[in-house]
Each structure stands twice: as structure tokens, then as C-alpha cells.
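Next up: just one chain, as C-alpha cells, the form predicted on its own.
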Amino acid sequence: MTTITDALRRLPKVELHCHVEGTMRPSTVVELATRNGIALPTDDPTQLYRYTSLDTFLDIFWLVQSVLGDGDDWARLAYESVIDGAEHGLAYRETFFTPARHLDAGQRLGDIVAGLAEGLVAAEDATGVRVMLIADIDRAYGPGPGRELVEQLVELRRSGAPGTDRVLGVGMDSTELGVDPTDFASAFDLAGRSGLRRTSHQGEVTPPDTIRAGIDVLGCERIDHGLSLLDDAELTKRFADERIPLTVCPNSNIRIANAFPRLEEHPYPQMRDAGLLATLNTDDPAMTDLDLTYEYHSVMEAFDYTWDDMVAIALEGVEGSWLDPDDARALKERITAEGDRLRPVVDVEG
């Protein structure tokens, strides 16, 4: 018999927020370390995997990201993660991958770029899901490297470098605190002129008046976590108005920033009730044992959602995409197809 998890799992979904570097499977980060000669504190990555911040995250997510000794890492790693993403019903992503310790290092963004995309394209014949690429900046090197990475990205696709086809947008992560967003308007700035997408991971330790600026001063089209936006009713009324959408990570919320104690006291239903475009994600799955099929189960159970209500998140998952609009219209016509053909289960086991 068809469980709801099981329903929940057949559901068709885009995710929009998840780190490609964080999909990383603990064997792997050991297999990598080892033909590397990167020293791990232990044999068993997930015994580091326990955080009290967004900042001792970060700790850990660089140590991960060093075994990246090279191109067939990278596609190595964009092959596995799109494996294990497929195995939860994902249709189509929009991935982060954040270079600039690799770069700074001594690898070239045109050997990451490619093997990143050979990867994805192994995965999508063995799949069927589809995934593009988002290059970070990453703001602990601050802005002078960013606009670098920036540039030689432009520059890639420019001469139609492998893979660069398939990065079609720019975003920035990495600690939010002591930073001032607007220090990279010029890497942003570019990025948009360069007819690139713009997103930022803004809000997630940090107050309102930091998404205002990835919205105005950097322009950014949507905003990634964005915790701290209800706390500004205009703002939150002008994302509503103008459905800016949001990429929610509820559980990693509680897992890597230790926001709130449990999952039933994160703002992810006060945000809906809103009217936001707030899409549902998983950051980075394999350094937090999530799952999308965990992520959409914990939030319909949290919030005591009905199967229509995860199959409107799963929808709006679309509407948040870069996607292009025929390509839009026949997801949402598959999420939609499959939502009523589960619905009948669903009702049976609720």
C-alpha cells in the first residue's frame, strides 16, 4: 500500500535552494579526502556534521568542499547529487556551487564549470532531471574576488566555454554577519548587465534591511532564506505584492543556524498566510540528513498541511524557477497530473 511519504516522494518537485558542495555523500567526502591528501579530523564525516550556527557550518562545508581537488571531482559530486535528488522526485533544480577557495587554491573556474556540467548531463540521461547551475560569491572573501569570479564567468560564456551554458545565474553566500551586502553591487551590477539571474542568501542571521538590499541595491530577483522578513510589514506587503520569491530551508533552519528549537515554531506557514512566494528546500541535504521527501513530510506534518497544500508548495517551486515559460507550463502540468493521481491514496491512508 502507498504511504503518504511515499506519495510525497512521487511528487514531482523543484528545488531552488540547495548548495551542490553540501550534497556531498559522506563516502565520498572520505574517497576524495584520501586521493586528495586532505586530512579529516575522522573516518566518519557525519560525526562532524553537529552545528550551533550558521558560522561553525561553515566550518565544516569548507572541509568538505577541499577534497574538490579537480574537474572530475566536480562532476563526480554533480552526478551523485542528482542521483540522490532523483530518488526523492526531483524534476528540476537550480544549484549553488561556490568556487572561490578552489580558485583561490589554484583550480580555474572554466575546469569547475565543465566538470560540473559533465556530471549533470551523466545524471539527466540516467534521470530525467534537469539542473543548472549558480555560481556564489563567496562574501568572506569580500568583493574584490567576487566581482573576479563574475568576470571570468562572463568571460567563459563569452567565448562558449563547456558547461557555461548551463550557469545562468550569479548568487552569494557563505557568513551573512559583519558583512554589508551592498559592499557587492559591482559584481551584481555586472552580473545583471551580463544578462545573468541574481539571487543572494539574505535574512537568514540578519535583519530585514539586508534583503531590502539584495532586492535594491544589488537586484536580486528572489531572496534565499530570508528569515528576518516578516519582521518589516512594508517589505514583507512588497514581496507579497510583487511575488519575490523566497527559498526557504525550514530544517535547515533549525539544523545549521539553530534559529528555532523545532520545526513547528519556524515562520514557514506565518510566511505563506502572507501570500509570499515561499518556496520549500533543503540547503544542503547530505551535511544535515535531509531529504526533499523528508523536507516536504515534516513540513506537512509540522503544520498540519493537506495533500493539496504540498502539491500548491510543489507549484510554486515552478513559479520561483528561472525556468522558461513553456517549460514552467509543462512542469507545473506534470506536478498538477501526478498530484491528482496520488490525491486518491493520499486520502485513503490520511
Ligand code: HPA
The other form holds:
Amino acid sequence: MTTITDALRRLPKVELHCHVEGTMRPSTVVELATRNGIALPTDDPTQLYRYTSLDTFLDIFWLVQSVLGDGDDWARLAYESVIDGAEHGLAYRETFFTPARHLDAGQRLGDIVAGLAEGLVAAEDATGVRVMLIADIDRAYGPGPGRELVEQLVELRRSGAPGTDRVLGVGMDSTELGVDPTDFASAFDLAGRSGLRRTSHQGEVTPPDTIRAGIDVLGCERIDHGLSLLDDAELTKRFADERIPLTVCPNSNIRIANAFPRLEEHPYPQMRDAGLLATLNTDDPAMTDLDLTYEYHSVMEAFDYTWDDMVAIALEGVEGSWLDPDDARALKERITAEGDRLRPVVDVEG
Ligand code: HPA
Ligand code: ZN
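Given the form predicted on its own above, produce the structure of the same protein in the form predicted together with the named molecule.
All chains and molecules follow, beginning with the one already shown.
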């Protein structure tokens, strides 16, 4: 491992766009599928992860989700996801889980959240990495189940059900094509009125008006992907002026959405040059053979960023997060101190 790669691995990092199901180790996919009687098209996981677009990726994502049979499986998934993230300097993550498929199959939201929280507590004890949860609506299931998910979540929180204090907010993912985000206004309205934070995948493969709907109609405080934002100059200026965070996943945009042939063609630097708060994230690391070290290192190389640029990007992850102000300040201090400590190491190589 080169010195720069190692320094980037050690730099404490925040992740705001990571699907817990997309962190499932290939070996765990196969093991849980066998145990829960889910047929996989192949028992070689490297052959499983083949796709050419967001929608063909989602077919595999949904298959991987379907191997999660009960609360213990969710706990194991959550635990392993943090252990694997910690290897790459993860300090804090706000992670998505998308339970529509499991609720449809008869699992209970309370069991899912309790299982996830149990795994997170154990992993936090083992690593010191802190992880909070975002309950994602699956757009493919439509607005009715989306609203029901939020209703159930609000009720579980009201009754103090185990693990629900870890759920900071709601989001929305899955297919974008042919779906009008404003159909989900009622679900997001209830979430907002109930004190839940709001975010949503928008503009990964759709035009910027879906991003505008995300903030103006759904009340989102940040937008996941937001890849098409630069196509709208006025909306870009608004995001920059108001520092509305984007959770950008450059390598995922290449490997999942097939939006660009090479990382060098990704508009990440144009986003930053436009003054956008463009945080850096992996999306579905285990399903795309990614990790945070690679995400940071590949972006640094592709766009000729300096060490200080990369530290600034890590700090922007804190700015875009939903940490309370004291915790955010402490994490910023930690990142700055580590950035200073590691700079000479990088300078030797650079
Ligand atoms: N987009 C939409 N839905 C998803 C994604 C994504 O990148 N990853 C997992 N579910
Ligand atoms: Zn995503």
C-alpha cells in the first residue's frame, strides 16, 4: 500500500450515502441465502454482481435484500458493515436501510430496527465507529407503502421501541424512471411533522426538476446523488448559496448508473467549483467492489486534488451530516488533527 493510500485510509471519514444492504459481504449473501432457502443464480458471488444500469443493478440489490430473513440477519449485516467500514477509517455513518420488501414478506419493522441497532451497538463497542440509521422508502412499492412505513416508524418511536432512537430520518431510493417524487409528499410530510430528518435519492438518472421536487415538495434537507443538478444553473446556485448537501457517489455513478465511462469524466470537481457541498460516499460498496479508501484515493488521483483538498472533503462530510453541533465540532477537530498529523507523511511521497 502506498503512503498516500495508507494516509487516506487512516483519515477519519464520514459517510452519508451508504445502503446497509449494499455492504453485505459476498460470503454472507451466499450463507444467508442457503440458510433462508433463497435461490441465487450462482453461488459465486463475484458472478452475481453484474449489471449495466441502475435498474439492472436494482434487480440484484433486491435479490441480496431478500436473503435477510429475520432480526438476527439484520444484526449480523449491520455488525459486519461497520467492521468493514472501520478498516477504511470510517468515523461516522448515516446508513440507509430499505425494508419494503421485507415488510411485504411479513417481517416487522420493529424487529428489523431492533436487529440493526443490536448489530450497530456491538460494532460500535468493537470499533468506536458511530452509525445512525435512515429508513428509506422504496419508490418501486409506490406511495401507499411509503406512507405506511413512516406511520409505523413514527408509532414505534412514540412507544420507545428498541433501536428506534437510532433512526434519525427517512429517505427514498430505488428506481427513478417513470416515478413522480411528488407522489410521496404525504409520507415526507408526516416524517417532517414527526421530527424526522428528510433526504431522498434524486437526479441519479433523471433531470434536475426531480431534485427541485425533493427539496420544495418533499422538504428534503439534502439530496442523494443529485447528479443532474449542474444541468440547472439557477438550482445549482440555490444549492450552493444555501449549502444544501449532496451525497455524491462518483464511483457508484460509473459502476451502477453507467453515467460516465471513466471517473475523470465525472462532474465532481465542477460540483465543488460551483460551491456545492458535495460530500463523498460509496453507495453500495460490497456490491461494487468499493471502499472509502478507494473512493477518496481514486478521486484524489482523477482530479489532481491535494491532501488538504481531501481533508476538506472529509470535513464537508461532517457539515452535511445530521450530527448535533457539539458532536460535529468534536469530529471536525479530530479530522483536522489527523489531517495535520498525516500531512508530512503524504508530503514525503507527494
Ligand atoms: N440508487 C437507487 N437505489 C439504490 C441505490 C442507488 O444508487 N443503491 C441502492 N439502492
Ligand atoms: Zn444510493
